[in-house]
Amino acid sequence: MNYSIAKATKAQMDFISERYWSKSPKWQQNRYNFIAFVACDSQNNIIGYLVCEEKEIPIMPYGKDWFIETIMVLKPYRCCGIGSALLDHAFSAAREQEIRNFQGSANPTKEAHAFWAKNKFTFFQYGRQHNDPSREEECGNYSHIIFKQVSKIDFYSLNRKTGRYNFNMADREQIDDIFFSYIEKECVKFYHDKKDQIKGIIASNADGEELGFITWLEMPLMPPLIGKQWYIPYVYVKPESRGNGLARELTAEVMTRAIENSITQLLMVHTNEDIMPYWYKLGFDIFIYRYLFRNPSGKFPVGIGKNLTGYDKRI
């Protein structure tokens, strides 16, 4: 079908805020600083639109991202591909102005997690399982924060290894050591009582060195998405070995290992938030909790993730 996408105007804000949108009084107050996308079909009629709202990173690596407030598409013009084009387009504005990454959230239903999917941003879970049989599209489903990296870093070229180093399974001893010496103490509750279920790589040089590690731990993706993702508790690189990719070709090797074990995504939740240009540089997506809570230290736990093999086969 024939349609055009383009930067909303104004009087195709009011129209949207008028027939959409009348009931919030913060789409009525503040529509035109919102960053607006309309597809329009040939006798100009708007049959889909993508609405965001432009942040300030408050940390590392600074910059703006665009919240998406709502993506609609007439349900007439819907498995069009319309919905894709409104965010290739917007992917597109965003790369102009240097946008760092987009967030927002996923409806608990099938339908809303199968399109994120297929434009293959990442998911993170929050919130309860929604339990409401009146609403049989959402029952049985958890919501999910989705979150993409705007710029178009190789994230597959991370898979490059130097053949310097050696990468071994830990044993439970070792993942012992690594727990309680490093997770327990330094990463989220959510992480402290799966000790038992964390494994781990060490990273060796030629002489049997142990130079660093890379832990994961496997979760079932929550309904209605399928599939498994590793969470990757920490990463650690001995001081003196640093500077020289280590942590990288460790990522990379977890990566390699995960994408043979059909993992869908890897994931990460950390409340040092310093740690995040790093995994942005690697072409990681990224979020900030901030906008469900801060910590009492004023820090911002920070999310870290990305979608391995896409979940369009999955759903």
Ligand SMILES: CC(C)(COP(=O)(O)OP(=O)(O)OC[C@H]1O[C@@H](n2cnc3c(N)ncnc32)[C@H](O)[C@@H]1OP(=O)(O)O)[C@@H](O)C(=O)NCCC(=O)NCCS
Given for the second form:
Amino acid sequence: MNYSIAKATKAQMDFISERYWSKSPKWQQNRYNFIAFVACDSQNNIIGYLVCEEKEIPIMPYGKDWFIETIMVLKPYRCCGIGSALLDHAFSAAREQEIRNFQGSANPTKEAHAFWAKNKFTFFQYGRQHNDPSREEECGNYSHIIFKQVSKIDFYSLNRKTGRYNFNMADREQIDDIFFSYIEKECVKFYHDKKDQIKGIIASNADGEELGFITWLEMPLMPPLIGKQWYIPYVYVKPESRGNGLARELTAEVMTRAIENSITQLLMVHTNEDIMPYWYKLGFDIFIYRYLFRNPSGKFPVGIGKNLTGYDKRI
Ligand SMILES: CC(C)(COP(=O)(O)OP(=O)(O)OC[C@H]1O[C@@H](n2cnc3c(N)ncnc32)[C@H](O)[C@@H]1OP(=O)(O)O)[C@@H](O)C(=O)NCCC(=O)NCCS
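In place of the form predicted on its own, the structure of the form predicted together with the ligand is requested.
Let us now look at the entire complex, which starts with that chain.
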């Protein structure tokens, strides 16, 4: 397939707007403000496009992001890599401008979800199940927020072991302790009725002193995604043991076990943006949950995750 990808010109945006966006006056009006890329065939006909909008997010280290408004490849040209090539082009252009975060929402179709999964986005389900049988492709499925960090941080580099700590599965009594002391007090309500499904790892030093823990909860992925994910309610390191990379090692332990258990992705939702720099530094994808909606505390709810499937599993 002979095609080329470039930043869209004004004339190309006029064409796209007139041809495809008659039902989206907002997009039509905003067309010159978008960051758009087009795929053209050898006669310079547009066969696909990707449209992003730059948004200023007042959270460190998130900064600006490119919100994916829409991506489309004409039917006869699908499954030839053009959609993925449009994304790669945008990722490179974004990196050049120090933009590291992409966020958007996936149409509730298998096709769209498979596409975002192939391109290693992380998924966060939102909204109700689509149950209109006249829309066969969407029926039974959910929409997902999709997000990805495109910096050069190597996610797997977080799996360095210092050998200073022992990691053991928490028993039920330890989980109960963690639940009542931390999860019930600090975490979103979502976890409050799930105590018995929560698992955890306790980190201790050579003397057997407990220094920290990490917990997780297995949940199914929602249709049309298939598989399982682990939500991480809480990671904790005792104040006197902080600054030595223990939380990173705890996270790496979970990642290793998740991969051994064929878990597709790790996911966390937090009521509070303060935890974002930690996960970001480790190479996790991050997103703004309920886009730019502040909590009464003045903080933003955020989400963090990583799609593990399809990555080089060299842990
Ligand atoms: C999503 C879309 C942009 C992908 O464009 P594309 O050029 O086909 O993308 P690529 O060739 O890079 O990747 C195609 C991948 O999509 C997935 N896919 C495509 N059609 C699929 C289908 N019918 N069932 C399941 N997966 C499908 C597969 O993962 C496929 O990868 P593979 O070819 O390696 O198996 C294109 O299908 C499209 O325009 N769809 C309609 C608009 C739309 O849904 N946009 C997404 C908005 S969220």
